[in-house]
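Shown here is one chain on its own, the form predicted on its own, set out as structure tokens.
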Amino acid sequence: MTALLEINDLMVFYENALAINNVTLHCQEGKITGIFGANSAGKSTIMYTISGIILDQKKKEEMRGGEKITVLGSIYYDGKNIISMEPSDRAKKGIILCPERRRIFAESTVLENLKIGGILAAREQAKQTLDYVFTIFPALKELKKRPGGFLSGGEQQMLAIGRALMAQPRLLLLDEPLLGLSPKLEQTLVKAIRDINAQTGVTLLIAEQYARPILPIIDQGYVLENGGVVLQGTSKELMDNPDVKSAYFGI
């Protein structure tokens, strides 16, 4: 099966602080892949550093003269080592990153944040997403007219995944898709997730904290500590591995 990431011995320092301790891991096109942690486990700064972010970060600090920040490995994105491409490359090529937190715009509309994620897309292919974004989550559809910054948590999370859905990706980072929800909100946002991996085929990178809900629906998870790899596995594997039934399923 082909791998369309694969991250080799990747670190990943912040001035003398070590944040992603040599880590490897694995994509396979078309399958749902997570990272489990705990806050500060480097779960984010894996998502920035695959989307190109962090290259940014990297630039702002220098500029400002502030703490220096050191990546080194690799990050194969479909054969070709990533790891100094522009974020903005990546995302023509289709990484695309739906941020922690949501960051939508807020004074913006419903239907404003999605055309805005489309900005690329052509017009027949963002008016298709744009009709599946609405058949996956039709309570966006009825609130297309009211600004952002006026939804509830999970309706933003809905539109934020909405929003790079449009972005047609093929790499779909999910950075912390669950934070702050109730566990029905929980099992709406992990069904279309399911969805929107069998009806597209995208790739899916799942990083989060809360991995119970996420855990039956991946094909290859990965949990991190102190920013190294310390177990892996098929979902099966891990949700059978008393470690993890211990920290996520209180058994």
Second form
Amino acid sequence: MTALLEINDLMVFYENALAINNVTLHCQEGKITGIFGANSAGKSTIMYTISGIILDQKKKEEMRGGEKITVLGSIYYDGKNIISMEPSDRAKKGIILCPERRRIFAESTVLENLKIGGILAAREQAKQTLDYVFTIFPALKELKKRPGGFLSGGEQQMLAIGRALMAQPRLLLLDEPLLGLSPKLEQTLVKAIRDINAQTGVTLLIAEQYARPILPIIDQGYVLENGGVVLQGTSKELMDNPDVKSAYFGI
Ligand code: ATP
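Now the other one: the form predicted in complex with ligand ATP, given that the block above is the form predicted on its own.
Once more the chain from above appears, this time first in line as the rest of the complex follows.
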């Protein structure tokens, strides 16, 4: 099996605080990988480091004389170390982040949000993906003309994933896609995520605090505590693990 993404010995410091501690994590091509951990475990920092957004944060902080952000280690994507690559170049290579708390454009309509996502895609490809997004999330088709800000939390999450799909991902990073959703909506989203992986073959990395609904659909998962990996395994290995059972399943 080939790993599309190989993170080795990653360390991230915000000033002198260690946010990511020696993380090694691999995503196999076409598979679903999970990162699980509580608030502040370091999930978003890993997502920002893979997408490269952390480099923008670093530059901004340097310009305003703020905190020093340090990133050490390597991130191989499709065989190349991308640790210093600009985020926009990573996006062009198919690394697309669907950020925590959706961050959709509230004043733009559903259709406009989706079109913005597909701005760099070829016209025909964008059209086909738009049809696909409406197949996977039929609710969005009905809401095409509604401003993003008027959607429910679940609909906004669908829109955020749809917009990310429009950007033609090869590696799709989903940061806390279930945040704030009802159990019923969680199930709808989890099914859609599994279908997207099965139907398009896109490689998925999902960071989630609520591991329970996601654990069954992953191929490989990592449990993060205080920035370090404390456990890793297949879906079954993690679900059978007594620590995981007590932390996420209450048994
Ligand atoms: P959440 O679920 O709250 O988003 P998370 O698992 O995504 O949590 P991160 O946001 O990656 O965790 O945070 C990891 C650690 O880094 C935390 O201790 C956090 O306080 C710290 N941190 C994150 N961003 C910054 C920053 N810009 N400056 C200083 N510390 C930061």
